[in-house]
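First, one chain by itself in structure tokens, the form predicted on its own.
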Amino acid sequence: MNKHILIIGGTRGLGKVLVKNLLKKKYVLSVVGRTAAFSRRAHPGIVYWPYDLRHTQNIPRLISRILKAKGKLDSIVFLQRFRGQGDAWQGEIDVSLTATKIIIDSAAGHFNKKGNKTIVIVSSIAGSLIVEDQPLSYHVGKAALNQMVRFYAVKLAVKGVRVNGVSPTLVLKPESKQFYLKDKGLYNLYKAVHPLNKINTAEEVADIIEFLMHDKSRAISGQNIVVDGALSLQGHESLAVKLNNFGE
């Protein structure tokens, strides 16, 4: 039987990347999110779920309207974010938090028993620094969603379910790729801050979630992988020398 994955919100960059790459692999795929990334004539294995996340409280009937279609799960991966118009404030709160809790309290009792039981939710590392260009509401709901995967790695754990967190960096993403390829400076100096000397890619940090709902990480759980190649665990004094060097 083949595997079947829930993906929220993986309609945009990172979730299109990895849905692609789980579509080579057989996956049964539900992707609940506002637009289709992919055709569904062309690629079979994938039912898309037009949803609005803000409007909660239907969730419950949309995750039953799915399993029913498509049968017991094996793994859940959340990327969402609001991106809405209005209070940007209520929209995360309502997306990225609300959605997920009733999302999992609603699907943790229809797994596969023979399945991985894994939840990946992917955060950023705004949930534990400060990213200027992102909004208040953004860094709260994603510092809630840390503490969400510590929550329900505990809670689920009697159920078998397995939950941890990704938090990336800047993440290079097929639709911004040409951005910084096009601004040599900017491209090259986020290189050059970075310990690695380069910009994480959406394949790298999907490649990582797919681990994380892999058997390979079984004793894996309540952990949030950041996925930034040690770029925040650099001093500030560390980060003001390569940045003074910058272009020498």
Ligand SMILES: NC(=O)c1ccc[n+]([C@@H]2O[C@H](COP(=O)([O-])OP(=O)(O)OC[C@H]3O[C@@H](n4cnc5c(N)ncnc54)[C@H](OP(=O)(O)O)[C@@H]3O)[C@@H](O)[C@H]2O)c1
Given for the second form:
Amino acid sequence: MNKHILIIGGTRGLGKVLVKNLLKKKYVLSVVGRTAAFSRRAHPGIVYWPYDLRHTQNIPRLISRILKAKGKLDSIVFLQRFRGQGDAWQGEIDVSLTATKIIIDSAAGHFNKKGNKTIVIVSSIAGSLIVEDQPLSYHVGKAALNQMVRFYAVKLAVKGVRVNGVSPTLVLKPESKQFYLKDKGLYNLYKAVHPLNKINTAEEVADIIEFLMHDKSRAISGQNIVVDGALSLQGHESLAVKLNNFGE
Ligand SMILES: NC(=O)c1ccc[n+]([C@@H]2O[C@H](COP(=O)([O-])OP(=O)(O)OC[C@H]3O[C@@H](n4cnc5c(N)ncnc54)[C@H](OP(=O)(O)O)[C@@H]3O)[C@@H](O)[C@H]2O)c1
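Show the same protein again, this time as the form predicted together with the ligand rather than the form predicted on its own.
Time for the whole complex; same chain goes first.
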């Protein structure tokens, strides 16, 4: 039987890239977002569930409809973040935190008995460092998600469910690629401070999410994998030297 994967926030950016990769492997994908990213006709393996996660009170009903339609789960991946109008603080609390908690609590008893049972929560380097172009709500939301990973890893271990987090730094996604590639100066500067001299792509982050869903990572739970190529391990002296040498 094909594995059933629930992807929250799989309609854009990194989530859309992950969905595209998973489609090649013939999973059954239930994708939640406010919009649909591919046409259903072109991709019969996906069922889109258009839903605004700010409406937290009806999430348990959404989850039971998904389970009824496609059966028990093998994995859940959370990629959503608050985007939109209105109060960013309340929006992030609802969309990132309350929605994630309610979905996990509603679905935890409905994983397939056999096989690999996993939850992957996409956080950010902003869960531990400060990214100045993101609001406080984003930082607080991501820091709380990191702790949610640890809490549920312990709580759900008895059910055989592994829970891990992924914390990327800046990711080149299809929607933002042109922006960075167009500004060669900025692009090269990002590369210069990155120890691996690159900007990680959405495909690379999607590969790590897949690894954490896979049996090959079966010994890992409760971890937050920082995906920044060691960028955040550099001291300010090292960064200053790199910037001083930049362009030479
Ligand atoms: N891009 C980066 O450089 C980067 C770096 C570090 C961490 N991350 C993290 O990686 C994840 C994906 O990032 P991204 O840049 O790909 O984000 P994105 O393009 O903004 O996509 C966010 C996803 O969340 C969904 N979403 C937003 N508000 C929603 C709502 N109210 N109800 C339901 N769904 C909602 C969106 O779907 P709809 O619009 O269809 O609703 C979309 O699928 C996020 O958690 C982000 O914090 C990204």
